[in-house]
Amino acid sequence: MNLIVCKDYEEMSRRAAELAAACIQADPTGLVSFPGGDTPLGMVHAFADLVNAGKVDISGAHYVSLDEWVGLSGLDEGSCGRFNRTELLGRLQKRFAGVHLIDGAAADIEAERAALDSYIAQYGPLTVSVLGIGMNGHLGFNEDGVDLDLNAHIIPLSETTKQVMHKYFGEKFHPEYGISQGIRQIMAAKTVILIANGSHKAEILRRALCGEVSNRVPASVLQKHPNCYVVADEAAAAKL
């Protein structure tokens, strides 16, 4: 396991997008997947703006969203679709060869879950996976206690992420179940990226590096990838 030490925010993102975009640079026609939420929302802007640049080139690579709320479609607020399309998609000059965006709101969820299973056995393994980091370690949808051999999955949210929640939703949206890839797909890729920033984050990061591996803190199974990099600022940091 890297781990990189970043002054600040930005610091982090730069490199985290740095790290992705080298990634796809040594296999241009790979599967690119990124997160949502307010941890990586500066990489993604970073890696657009290199993509911008000239200084990596997508176009022979797929892309595939990490996971989705239950209920909620790309184009709802607060959806990772919606950050993906606004966010990423949407800044990028040129674009992936192609894109697969999960639909939580598919009227045949157990059909949507299939098919992001066989995009990315069609276009996979993952060449970089990026991630953040939840309260309880999880990684993706995939709460403290799932199956570690688990391809895409359907999962009921846990207590702490439905607390985290509320300040994507407020009181307009109450989703019981996440879709998310699974730690078997995220294990399989050929390179991680582990993001994390904020002191709220130093405790829990610390229990995923150093602690013992185990599904009650999905994050530690990152301890066994063969090539996996831990980007965190010196807040989240602080405990390692």
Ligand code: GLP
Contents of the next structure:
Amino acid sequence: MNLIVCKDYEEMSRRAAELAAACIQADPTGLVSFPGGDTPLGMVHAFADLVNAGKVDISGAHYVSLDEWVGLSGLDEGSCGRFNRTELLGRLQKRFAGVHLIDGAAADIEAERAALDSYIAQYGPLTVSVLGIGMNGHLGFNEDGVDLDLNAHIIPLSETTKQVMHKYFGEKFHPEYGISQGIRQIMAAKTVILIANGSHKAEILRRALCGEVSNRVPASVLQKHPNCYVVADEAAAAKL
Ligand code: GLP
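Show the same protein again, this time as the form predicted together with the named molecule rather than the form predicted alone.
Time for the whole complex; same chain goes first.
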């Protein structure tokens, strides 16, 4: 595991974007995945800047989203789909060869899950998976207690996730489930980049990186990934 401690959020975002871009340069037809949430905002903007400046060519690469709240469409405020469309895809002046965004509002959510598996099977394995970490150590919506052998799946949201989810969409939505790439697909990525910022992430980052490997803290499985980078600001890295 490679730990990169950055002085602040801006540096974390830039370093993670540069690492992701380098992965695509090395594997230009690879499959790329970024997370939603607050953490990656600066990273996806920095990545779009690199693309737009011609520093990385994405024309041969495919993009797939990591996760989504079941019940929310890509138009809904706070959805991962909207984050991807607005903050990443909408900023790019060049296009990926193909994009697959999970539709959490699909009438047939099982078919949506199967479509996610199919896309990753067709264009994967992931060449780079950028991940955030939830307050309970989740990756995507691989909540505490998740089966680590799963591919894409639909999973009940943990109480911790339900407590923090209102920061994305207030009281407008009350999702009970998430749909997510599985740990199996994340662990198959050639490179994983875990990003974290802020003192509120320090304790869970310590448990994930220094604690026992267990599905109680899903991010702890990254200790076993052969090519994992952790890019954290000083506040998040304070307990490492
Ligand atoms: C969210 C998402 C994850 C994200 C994590 C951290 O609920 N399911 O993909 O990485 O929790 O979110 P944030 O970056 O807002 O702290």
